[in-house]
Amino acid sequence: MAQGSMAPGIQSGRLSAEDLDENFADLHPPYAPHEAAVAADRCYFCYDAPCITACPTAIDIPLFIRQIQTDQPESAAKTIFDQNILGGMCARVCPTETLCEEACVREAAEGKPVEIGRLQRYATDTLMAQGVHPYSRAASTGKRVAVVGAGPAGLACAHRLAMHGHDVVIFEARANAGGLNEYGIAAYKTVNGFAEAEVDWLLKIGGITIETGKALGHDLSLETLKSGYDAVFLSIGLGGVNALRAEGEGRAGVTDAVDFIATLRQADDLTTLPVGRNVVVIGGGMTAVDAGVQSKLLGAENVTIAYRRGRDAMSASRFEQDLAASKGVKLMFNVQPVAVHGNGAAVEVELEYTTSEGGALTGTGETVRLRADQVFKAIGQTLQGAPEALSLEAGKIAVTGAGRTNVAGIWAGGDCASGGDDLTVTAVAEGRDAAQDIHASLMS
């Protein structure tokens, strides 16, 4: 049996159409126009602040809670998307506990931080539900840029080379644009199809062309993307899954956590998709949490996160770490995958106790079984499909300053790109600052 085909525990219809409605409405809803002016209110308008600082897109944080203080979400709004482009995404799913809310004032001095993420999202929820766009295009330029990958950095890049002036096609592996924003992010934190309009407004600006279905290194090269266009921006994103490197891993019901998020997240009818009773999420990422879940709110009775190091190194956010648990999702710790156990079909994951000593992870010999028919391998992607022209670093194609790689002509920037740390808002500012580099590369 191949590799994530269907195990018998594995069935579809746990919960009625009613309940998971319930269980993947909006994680945080929006404010109203008072919430948002009392939450507005406690902000201290720092001078020297500290929100800012930890911004990776480094919005006026102050400023635009200011402006919603005083009855302008339109004008916050206008701030935020100078910066941030995709600022209503990133409202929703940017870890603002460990980014400027971590860093807030109010949090070092009463443990509850100013609720910047939710006031964000009601300015640029507030200015897109308008319908209009905040930006017009500079005079045309005569240059065309390529694009490959409409993720946030792809978007991004985009969006600041149309209003330049430059026209833009983005090439696009998937069906839909946006990335991990419409495939790799749970479905409560973006209800309503928000990731593809926030894509449709984006567009609005003018000037840029999306063609889906097109894959660097199968229906695209480098070489005739660099003579048919001025200059090209990488944002391929990783598209490979690491391997688990456990015995029995080939068993029906061991499948990708991205793939599994990627379904969930275009399925019409949730009561269709099939998920498994004993659910094992292998992993320590935001991919985990959103995988572990969702599988729990789609009827799973038990569900497991089993991570190799404690829990401090975890990449997901203590905040994230929390709502799993809230869910019912347990946590384990400090345990590594042996052996997936089975007739053909996953029944149940065998794991070793890890100790860890002076950084270097190691077995202590002690397992324990888990009951498992399904499991989800979330620990980590790697690159594919880089031209081999390009040098790599780490694993990523290697760049410097704005995102310039070994080629001439060709910049490259979010997940794909080295030096980021996979976050939304950290691809939005690499797309950016390359246009901005882009930009400047081709008039002078």
The other form holds:
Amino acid sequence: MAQGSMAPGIQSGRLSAEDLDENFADLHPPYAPHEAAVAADRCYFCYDAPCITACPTAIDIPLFIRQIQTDQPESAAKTIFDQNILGGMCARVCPTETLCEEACVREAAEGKPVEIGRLQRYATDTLMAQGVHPYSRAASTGKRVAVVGAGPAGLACAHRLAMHGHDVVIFEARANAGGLNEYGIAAYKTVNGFAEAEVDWLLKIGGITIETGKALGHDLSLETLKSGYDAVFLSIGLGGVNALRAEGEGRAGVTDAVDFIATLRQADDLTTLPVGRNVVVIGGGMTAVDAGVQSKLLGAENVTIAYRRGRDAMSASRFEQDLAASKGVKLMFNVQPVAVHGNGAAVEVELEYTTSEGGALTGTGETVRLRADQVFKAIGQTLQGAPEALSLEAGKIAVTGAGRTNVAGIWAGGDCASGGDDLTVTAVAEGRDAAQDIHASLMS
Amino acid sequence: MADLTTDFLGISSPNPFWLASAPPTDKEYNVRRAFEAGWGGVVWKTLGAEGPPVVNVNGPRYGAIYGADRRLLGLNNIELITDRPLETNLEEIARVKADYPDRAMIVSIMVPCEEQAWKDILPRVEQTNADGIELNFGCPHGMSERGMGAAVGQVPEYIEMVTRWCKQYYARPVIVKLTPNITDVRYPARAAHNGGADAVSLINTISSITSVNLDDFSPEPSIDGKGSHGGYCGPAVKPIAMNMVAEIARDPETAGLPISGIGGVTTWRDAAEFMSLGCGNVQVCTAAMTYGFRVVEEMSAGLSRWMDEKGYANVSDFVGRAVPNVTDWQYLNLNYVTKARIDQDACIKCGRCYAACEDTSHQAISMSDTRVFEVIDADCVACNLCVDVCPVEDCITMERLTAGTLDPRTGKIVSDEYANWTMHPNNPMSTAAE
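Could you please show the structure of the form predicted together with the partner chain, as a counterpart to the form predicted alone just displayed?
Following is the full complex, with the preceding chain placed first.
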């Protein structure tokens, strides 16, 4: 029987533990101090720097890089954390190529921006490795705030509230805090249990309690939270996954990409994690790339990401596309799934070519079949379990200003709330800003 | 192909690049390899008087100033003159010179300010058949505390006296090496000239403390928690050295006195600049100490190419060409009116020009919502700071206003007539015709 990548069906143990260790190592190895100094020296300390404008959390990037230049990575970290308490994770997962580094004037000048993300990681890692938490709490206000969801938005909100002297309880449906930092995101972007360590570090400020296994709509209701707390912040993420709406979607082997990624992230031993020989990922975002690349890294023989529009429309950045290609993942554009064929379990995916003339996507009628014993759906997540009292906007909780919902005393932020890109860094910004608004409301 | 052969005081060398008196020229092994690498000449590390040699510290001798990526910009040292026996050095000098007759061999000397001391050592140096001597009146550390080095170079009368002794007791060329640790370098240069020196060489190192250890508060380099000022050299000192060279080159009292240029020469361009300011050759130390002897290959090739491009057949074709253009401030043309011009296509929108102009003085650059930076002619004094801070070469340039146009800052029509401060109405000493 064929072994390794050639083994038929969905199998674990395609690669040795050594190969898996190598495949899932840090995508961008951390800087050594001299590398950081050289990289930092490239920063021009621009006036009203475009990188700051491009950062959703508005980190003072030229200042923190200058602090690295002057051999104070700890001061640099403080500059970062002042704006973004999850600056460590954002340094790893931010699509910097479409944010700060795209705006860097050296990108315009020579196509090689200052490596802001890696410098940010150097600074934040240095401080966090010292086990130091650089913030303390203001005197207790006696106010209590409930935060629902321990993802980036919830954690950022809770930290800022705790800093202002409020007592915070975070309710988290899953077993671990961290949200997509813990359950989403490719493993090679956050190695060595960083997400969990970051949560532990963040909680060092004190005043924050996390209650896991508590989900809104099951164990909690908005009414009880409203009556039990002085304010409520909802950061419940997007729990649902869009359907393929293709024939045969129910066949075995067709699963949600987010579940595959979550299982992978929680796995203690990747040799036990099954993956198909022929994997097809449907979608064009970061989740599609994370699922596709990690399938390949687990030892799948053929991995294809099938996206219904052209390359330029793909929400995964060009860097992510190139990363996938470099790992041997095939990218197909302008194809949409019409059927999953098989006999009980999936065997093939049938894709129809598309055109998008005048913005409307239409099938051309021409189809192609790809072998597929595993099909991942990565065509977007949807809001699930939002309380009925809340108004929605485009399928998300409608918010105005700093995350205010239509219900007084209820704020929302992160992926579940309207507006903003669904990025870790935007979630942090929304959580932080909502906390400031909650604080102002509570203290007025 | 340009001919780099240099005649300095009648001493011929295949190129104008000499190694300065310093650690790289302290022994035969080094100097032979330097000549093999292509150096045109060396000034042997300074010899002291007969007797027990000096001793050096046994801890760090050097301190450094870095630019980006630990690029060495400035080096400071507390090393003394050669700590090897005089006879050993003299034997080696004679052997190397015999084997490399086409290279310049100069011997640096530092003995006490007593006639007998010079009378004793000079004949022995002469016997080596070296091409000339250089009087070390420059080292600012250690030896100066014993009345030698910079302690002599800071007293013009001593310079003249010792130079005179050397010309009396030594038949070959005498070069006087000057210290920059003075207020006006023309006085020691004039003294050397008056004493009969064949040439001056400059600069020696600048008294300096490169850094302070903020844990134990010791200056660096630290010797058991204490530090002593050292001599500063390397690329950082080049501007200071070039000014001193130019001051001597254009001083009527020393006009025509040959100069050997020293101070941060690192590339062919540095050498060309020093020579254009009147140096017949240059001496190099820090670049060789930092990168090794091979840097002379770049210097020779680079100077040769530049000379070819400019049509100079010999180094003498461009030596001193910049000297007539070094003048006093009072003679600068006040009717030379320029304005900064920003090339919008080259601009990368960093805004450094804006920050510099805004926070320095003139507020003469505007910034739009879309980060377009433009010069406000009515406020631009043409200071050049924006050019200096711009990270993109040639993105900002200074453009001269043509005669007859209005300078919106002064409200005056630009004149094409030369007019300087001595003629200006605001000058109470003005000599302008009413």
